[in-house]
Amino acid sequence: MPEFHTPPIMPMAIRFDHEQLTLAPAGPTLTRRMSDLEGLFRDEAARAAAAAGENPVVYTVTSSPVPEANRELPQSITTIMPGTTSGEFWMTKGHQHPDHQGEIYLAITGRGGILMFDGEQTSWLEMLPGTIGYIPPGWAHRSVNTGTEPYAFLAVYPGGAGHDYDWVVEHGMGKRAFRGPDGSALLRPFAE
């Protein structure tokens, strides 16, 4: 599997392959399944039931050389499949940066949403192709897929910045993302 490159990194060009949704030269690979998403999603029945099944991938992220270290400016693609586990949307684990630093998405393709909470108030932006969704500082942030094609967008962030999953499971998101009746997002308190 290949790994981050070593600081320090030399000028590179990275490649984007938009069918494959790859980079290269690449980094490593993370595939989550429903098993990794333990205490996610409201249904926690519906989720338990189907990792003991079919255990899913809900999503990727190919990575590029660049390292999650300071100063370096790291990118990943996340793709999303499509799905609903009891009616909310297939959805990445969510993370806070420890070192409050900002981070961009730029949607690719598909349709989704970047789910946004700062322990008080919840944003939520649509990403469509061509979107640039800014995360500020010290706002956790999850991405949802809200279509019926996978949804893939490209992350930049500081690799200083660091992940703290754990924050999300113990402070939720604010709100939940559901299919509504139109087929669109329809965020409901995350208590619900």
Second form
There are 2 protein chains.
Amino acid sequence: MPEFHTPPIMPMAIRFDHEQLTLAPAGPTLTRRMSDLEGLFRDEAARAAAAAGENPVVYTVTSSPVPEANRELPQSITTIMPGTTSGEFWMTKGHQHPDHQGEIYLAITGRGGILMFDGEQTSWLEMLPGTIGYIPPGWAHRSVNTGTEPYAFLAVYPGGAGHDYDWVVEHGMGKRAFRGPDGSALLRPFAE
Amino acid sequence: MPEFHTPPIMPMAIRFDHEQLTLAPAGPTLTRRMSDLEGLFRDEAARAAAAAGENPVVYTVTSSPVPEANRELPQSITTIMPGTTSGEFWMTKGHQHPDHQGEIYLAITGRGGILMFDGEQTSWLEMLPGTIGYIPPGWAHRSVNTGTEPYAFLAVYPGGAGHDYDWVVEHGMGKRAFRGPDGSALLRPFAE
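The form predicted together with a further copy of the same chain is what I need now, so please give it after the form predicted on its own.
Now the complete complex, all chains and molecules, led by this one.
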């Protein structure tokens, strides 16, 4: 598998293919299957059954070679498959940046949303191609596919910010995104 | 004129229109005319004459409301007009980040390049729509329109990195980009 480069990083032209959803040259690709998402959906029994069955890929994250290192500005493309687990839209694990720094997501294709939580307030941004979602410092964030096709976005984030997935397990995200009666996102209290 | 927001910044959806070259909601827009570029082209007399005459707009930088503040990740669209001054392609002033941090440019339309200089080595990246140019920490950078149409790119950069324009005046950029015999960029020594 392609690796991140090691600093010092040299100037680099990276081909961003918004149709193939690739970055070239490529860095590592992360694949999250249902078995990687234990305890994150409201209906853990349904998730566990799916993980024990076909164990579908829920999302992938493919990076450029710019590393997650202090002072660098790495990029990645996340692609979330369409689907629901007991009505809850498929989503990323979500994380907080231990070193609070801002991040942007640029929606490329499909339809989605960003659920954000600062420990008190919840925010929900609708994401359509051409939308830049701004994630301010200190807001945990989770992406959700609210459509019927793959939802993909380009992320740009400070390499030293880090990823704290346990924060979300401990604090929740304030709300959950379910498919509503008309097909669009319906936010419900996290622990309802 | 629209202003930058003041931290704490809230989650925000920003509409990136790659045809109109706008960000909405909008922050400030910077306009650089020939009169703002004193001493930057090889042929200063030609530049001064153009500044004293029609004083054309050479480039604009339009920002989202995300501010240039520590820990934020602001974005802007730079549009450089096509043109040459005694054969040297129109370009931005160029700057170094006093706090060395990486930056990305995503080319949107037209044809251009990024000239980078770390004080010893020069790098040149060709930029076409879909190219992400990676500017590593410590590399001064200047953008150049090498085509016959406006060249525009989306920049994403750490808000605390800062802009040191004097660094370029003091150190130069290693090379200059001229229009070559076939119309494409020809790099020449900075002080030739």
